[in-house]
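First, one chain by itself in C-alpha cells, the form predicted on its own.
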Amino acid sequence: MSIDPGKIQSIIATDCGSTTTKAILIEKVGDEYRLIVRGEAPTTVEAPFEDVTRGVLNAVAEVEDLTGRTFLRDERILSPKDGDEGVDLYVSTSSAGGGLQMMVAGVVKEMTAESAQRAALGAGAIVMDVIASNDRRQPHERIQRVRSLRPDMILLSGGIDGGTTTHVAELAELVAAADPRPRLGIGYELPVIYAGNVDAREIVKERLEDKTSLVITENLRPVLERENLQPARLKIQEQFLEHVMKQAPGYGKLLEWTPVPVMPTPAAVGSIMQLIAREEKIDVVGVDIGGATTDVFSVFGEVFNRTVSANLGMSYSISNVLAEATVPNILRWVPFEVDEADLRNRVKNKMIRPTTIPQTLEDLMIEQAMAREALRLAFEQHKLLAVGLKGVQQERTISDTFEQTESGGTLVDMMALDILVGSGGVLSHAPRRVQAAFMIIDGFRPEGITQLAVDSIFMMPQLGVLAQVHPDAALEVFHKDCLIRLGACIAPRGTAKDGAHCLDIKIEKGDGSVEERSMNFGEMAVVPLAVGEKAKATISPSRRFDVGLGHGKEVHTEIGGGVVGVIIDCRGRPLVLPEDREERVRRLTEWNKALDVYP
C-alpha cells in the first residue's frame, strides 16, 4: 500500500509496551494535526491471552468509547477508512516480550566491537553482552555465554575492509560452535548479521550459513576513521520484524494490519529525536526513565547515540539503583534524616510492588532522590559510549564539530546542548512540573543555557514511527501536544567560594517589563516566563564563570518560557553538594523553597 501523506486525515498509532499498550488518535483539525484522545490497556503477549493484538484492540476500544466513533470491525482496526468509520492510517511500535535483545561481537573491544554496540543500540536493541577477541575470556567461556543468554539476534563485525581476516574467522567459528537457540520460537534459525571486513565474507558464509539465518551487509567500520552504522541498523530492524516479532504471539496479525513496519519502541523514540534535531538544527538529549530500564538518546552535530541502562529503573530495577549509586549518594538529595535500614525497606517495597506510588511527602522526596541518581548514572554510561572513534587520529570533520572533553573524547557537550527532554512516569507524572525540571537538572547537570521539557504522556514512540511516513504530522503533534515546555535553565560553568558573586542577569519580557537579579554562588532562583513567551536576556557572569562565550564574557540571547519559567542555577559546574550533613540539608531546603518545589 503506497501512502500519500496529503490524503491522510486520521491516524491511530499504538505502542505495545512490556506492561501497557497505548493507543492515540491523531486527526487533521483545520490546517494542523492534533492529538484527539488516548486509550490504554494491559499488554496481552503473555498467558492467558498470548496474543498481542488483544491489548491493541482493547486500547483502541477505549478510544472508541471516548470519541463515540467506530474504529474496529471484525476484530481488527479498520484502515483505510470506510465512510465515517475507521482511520486513514494505522502504525505501531513494540517493546512487548522484552523488546529486542542482542549480542554483538567484534575484533577489538574498544573499536569494532564498540561500533557494533552503537549500531545495535541505535536500532533499538538491549545489548546483552559484547564479545571481542581481546575481552580476556577463554573460548569456552564465550561459547557458554552465547548459549546461556539466548539472544534474539547476533551482530558480528570486525576488521577494516582489506585488513586481516583471522580474528573474524575465529569469531564466526565461536558463534558456530555455540549453535545458539533463539529466545522465541523453536522452528527457525537465529538471525546473524555480518557487518565486517568484506574480505572475510566467504569465510563467515562457510562457517555460519548452514547453522544460522545469515545476512551480510556493509562494514560498520570500512576504514579506521569512519563509522558506517546505518546499513547495519536497518538490517537489524528488518530481521527483528522478519524473525523475532513474527515468533511473538499475535504479531503476525499485527503486521498485517499496518502498511508501515512495526518499529522497536526505543528505535522509534530515536527516530523522532533525530527528526527534531535535523529539522530545527539543534543538539538534543532525551531520556526515558522506566520501571526496569533507563534509555538515554542524544544527537550532537547530527551524530545519533542511544544507550540502555538495563539495570537502572524506578520499580523492578530500583534495588540496582541503590546498589550502584550507594546509600550516601541517594541520601545527599534528601533534606531530612533517614535511617539506612528504613531507606532499604522503602526501596525493596517499591521493587516488589512496582505499581505503588508515593503516599507521603517524605516518600515522594525519597523517590525523586532515587530518580536523580538513576538519571545521573544512566547519563554517565551514555557519555562513555557516545565517543569519537578510538584507535585513530580523528578526521577533521569530527574534530571540527566536537570539542573533545576531559571525559575521554565524549561527543556530549553540555554547553552546546539546546534542549533536554525527559519522559517516564517519575518525570511526566511528577505532582509539580518544577519537580521534573529539578530532577532533570540534578541528573544531567546542564551548562550554559538549555531548554527543558517533558513528554506529557509518553507518545514519542508513536510519533517516531509516524515520522517514517508523515514527518510533518509527527512534528506538529510533537510540538503542540507531546512536549510540555518547562522553561530555560541558565547554569554557569565554574566554581567559587559560597557567597561569592556569580552573575547578574537582566530579562526583558515582551510586555516591556524587566526582571533583574544579582546572584551569588550556591543560589537558585526562578523568573516567571510563560509558555510561548520569549524574552531578551543579558547574562553577565563574573570572571570565574562561563555561560557559553568564555569566562567572564557577557551573553546576549533570546530565551523561551515554560510552565516553570526561567531557572537560574548558580550552584556551579561541576555540581558539588556540601559534605557536612546539616549544611547540606540547609542548602537543599533553601533551593526547594527558592523554586517552590514542595508544599
Contents of the next structure:
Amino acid sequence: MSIDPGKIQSIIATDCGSTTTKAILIEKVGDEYRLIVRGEAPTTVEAPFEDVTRGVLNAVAEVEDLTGRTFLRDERILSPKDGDEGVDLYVSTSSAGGGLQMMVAGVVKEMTAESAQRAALGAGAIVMDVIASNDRRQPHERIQRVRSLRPDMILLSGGIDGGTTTHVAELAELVAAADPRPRLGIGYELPVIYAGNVDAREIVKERLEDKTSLVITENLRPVLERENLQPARLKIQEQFLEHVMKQAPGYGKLLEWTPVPVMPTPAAVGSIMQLIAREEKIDVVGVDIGGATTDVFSVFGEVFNRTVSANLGMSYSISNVLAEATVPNILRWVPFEVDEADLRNRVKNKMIRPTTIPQTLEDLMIEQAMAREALRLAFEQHKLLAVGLKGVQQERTISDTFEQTESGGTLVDMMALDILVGSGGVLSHAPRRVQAAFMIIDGFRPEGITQLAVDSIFMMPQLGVLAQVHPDAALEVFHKDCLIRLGACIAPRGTAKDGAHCLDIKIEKGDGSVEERSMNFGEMAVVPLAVGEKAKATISPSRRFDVGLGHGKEVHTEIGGGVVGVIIDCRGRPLVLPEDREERVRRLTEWNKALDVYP
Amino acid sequence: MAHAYTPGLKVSSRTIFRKERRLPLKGDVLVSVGDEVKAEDVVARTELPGNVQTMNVANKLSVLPEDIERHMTVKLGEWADEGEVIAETRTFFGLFKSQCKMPVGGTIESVSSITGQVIIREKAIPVEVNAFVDGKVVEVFQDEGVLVETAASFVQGIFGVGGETHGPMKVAASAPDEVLRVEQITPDMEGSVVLGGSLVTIDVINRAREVGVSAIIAGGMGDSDLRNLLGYDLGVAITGSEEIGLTIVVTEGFGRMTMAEKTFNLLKSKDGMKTSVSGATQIRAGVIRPEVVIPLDGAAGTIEDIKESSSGLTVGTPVRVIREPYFGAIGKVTALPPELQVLKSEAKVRVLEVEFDDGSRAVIPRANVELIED
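If the structure you just shared is the form predicted on its own, then what does the corresponding form predicted together with its partner chain look like?
Next comes the full complex, and the chain you just saw is listed first.
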C-alpha cells in the first residue's frame, strides 16, 4: 500500500516492549505534527492472553480514554479513518519475547566476523555469540555452542568476494553439524542468512539448504576496504518478520493491521537517530538504559553503529553491573560510607524484586551510582565495536610517522560529538533533571561542548518506524515533544593540579545579560539558560586544556539552553576521581552542591 | 498502570499442585494417565543427539581435501570405535602408511572434500525426566511428557540455587528469626530438606554439603556467601543448573531476613514428611520461582486451589515491605491515597500507608510492598 504523507492527519504508533506496550497518538495541529497523548498497558505475549494485539488494544484503549475519542472497532485499530473515528496510519515496533537473538559467524574475528556483528546489531539484534575460524575454540566447542544457545537466526559471512572458500565451507559444515533448533516454535526451520564470498554460495547451499531456511544476500564485506551491511540488515529484518515474529502469539494479526513492516525496536531507534544526524549534519550518541539491557547508538561522520550490552541493566541485570564494574567502581560515586556486604545485598534484592523503587535519598544515590557504571561499561563496549575497518592498508605520509594509529581505531570522538541523548527509566524518571545530566556526563565523559537531552517517555522507537513513511512528521515530533533538552555541557580536555586555573567563560544571553566565570581545575558549576534560549559563549581555556580548537585556544560559539542550563565541568578529561575515600566524598559532595543535584 | 504492587509469593497449606514434566525434545513417555508415581520415578525418556567431534583428515594424512574420500576406510554413516582406523594412505609401494584413528567412538557424519574435515557424532546422550513429586499422572503430552498432580502444601521462594531434589523435612531452626549454626547440621540430616530461620551462612552450607543434605530452606542468605558458594558473582537471576551439591531456597531475600511466620510454621509442621524442592529461578519474562512441595494425603480435608491473582490492595490487606528502609517488615494497609506523593528521594509516586505489627505506621511506595497471599 502506498502512503501519501500529505494526506496523513492522525497516526497511532505502538511499541510492543517485553513488559509494556506503549501507544502514542500524533496529530496534525495547524501546520505541525504534535504528540497528543500516550497510553500504555502490559504486553500480552504470555499466558493467559498469548496474543500481542491484546496489549496493543489495551494501550490504544487508554489513548481513547484520555482523548474521549474512538480509535478501535471490532477488536482492531480502525485505519483508514471512518468519519471522526480511527486514524490515517498505524505503525508499530516490537521487542516482545526478548527481541531478536542472533549468532553470527565469519572467517576472521577482527574482520568479517566483526562486520557481521555490526550488521546484526544494526538490524536490532542481540548477538549471543560470534563464531570465527580464529576464535581459539575447538570445532566441537563451537558446535556445542550453536546447539546450546538456540538463536532465532544465524548470520553467516566470511571471505571477500573472490577469496578463499575453504573457511566458509568449514563454517557452513559446523552450522550443519550443530543442526540448530530455533528458540521459538518446534515446527519451523532456523533462518540462516549467508552474506559472504559470492564464490562460496553453492558450497553453502549444498551444506545448509536442507537443514535450515537458507537465504542468500550480498556479501557484507565484498572487499577488505568496504563494508556493505545494509542488504544483510534488511534480510535480517525481513526474516525477523517472516519467521521469528510469526512464531510469537498474535503477531500474524498485528502485521495485518499496519501497512508498514513492524520493525525491531532498536532498529527503529537507530533509524530515527540516523535521520537526525543526516538532517542536521551532526554527530549523535544515544543510550537506552533498561532493566535488562543497555543499547548504545552512535552516528559519527554518517557512520551508524549500535551495540547492545545484553546484561547491563538497572533491574534484572543490575547484579551483573556490580559484577562487571566491581564494588570499588560503584562506591566511588557514592558520597557516603556504604558497607560492601550491605551494597551487595541491596543490589541482589533489587535483582529479585525488579519493580521496587528507591524510597530514601541514600538508596537513590546508590542506584544512580550503579547507573553511571552501567552507562560507562556499555559505552566502552560500544567504542570497541564502533570502529573503522580493520585489516585495511592505510596510506601514510612522512607526517604520520610519529602517530601510531592503527587501522580499526574507534570512530567515537567525544570532542566532535554534538548531542548526547539518554533514555530509560533511571534517566527519564530521575527526580531532578540535573541528576540525569550528571549521570550522563559521568557515564559518557563528553569533551568540549556537547548538548545533553533525555527522551521524556522513550518514544524514539515509534518515531523511528514512522520515519520510514513520514520522516517530516517523525522529525517534527522528535524536536518538539520527544526530547527534553537538559542544556550544554562544557568539559575541557586535559588535567592539572587541583586548584590550578582551568578556564574563563563568558556567556552572553539573548536578553543582554552576561555571566562570567573563572573556573579552577576540579570545579563544577551550572549557569541557568532556559529551554529554547541561545547564548553566545566565549571560552578561554588555560594552556593545559582544550575545548575543541586545541590547548589554550579560545572558542567562540553559540550554545543552547535546557531545563538544567549550562554545565561547566572542569574535573578534566580523562576524568579521575581522588583515590582517598575521604577526599573523594568531599569532592562528590562539593560537586553535588554546586549543581544542586540532591536535596 | 493497573498493578503497581508485586503479587506475593504463594504459601499454601493445602492446594492442588500440578507440575508439567517435559522432555527437551520428543521421546518416550513411560507412564499413563492415572498412574501413581513417586518423585524419583522416571516418567519420560529420550536421547539427545551425541556430541560432535571434528578431525581434519586431509591435514593428518597430508593429502588434498578432494582426495580424502578415496582414503576413508570407514564409510559415511557407519560406526567406528575409539582407536579404529578410519582413513589411511599408503606410499612407496605400501611401505609407509599414515593413518587416522578415531579419537572417540562415533558415527561418521560427514566427509568434506573442500575442507578435508570429517565430522564424528558420538553416541546419543540419554535424558530422563522424573516425576519431581509423589502424585498421580493426570495428563500425557504425547511423546513429550506428563502432568503430575498431587494435593500438597506449597511454598514459593524468592530465589534459589541448585536443581531439583527431594527428601524428608528436618526442622533445624526453632524460630523464624534464628540464624542457623554449624552444629545444628547433624549427620542424620543426610538426604533431607533442612528448615532454617533467618539466615544460612557459607559455613553452614559447607557443613551441609559434607553431611550430604539435599536442600536448605531459609529466610535469607548473604550475597558474599553466595559468591563464595558459586565461585563467581551471579549476574542475572537465572539459576537451577548449578552443581553445588545441594539446593538452597531463600524465601525472603538477601541478607539476614526473618522468614515469614506463616511460611515457617507451615514448613515446621511438616517435619519428617517427604518434600520436593526446586531451586530453579528465572526473573525475567516468564518468571520461575523456586518451589517447596510437600505432598499430602489427598483424600482428607478440603482443598484450596491456588488463586492466580488476588483482587489487589485494599485497606486491611496484609503486606510485606520489600525494600529499604523497612525491608522485611510486615503489616496491614491502613490507607491508599490516590494522589501521588513525594518521597525522601523526591520521586513522585503512588504510595500506601501501613501499620506494622508493633503498631507503628509508615508511608511506603506501592511498588515496594508485596501482598502476603493465602
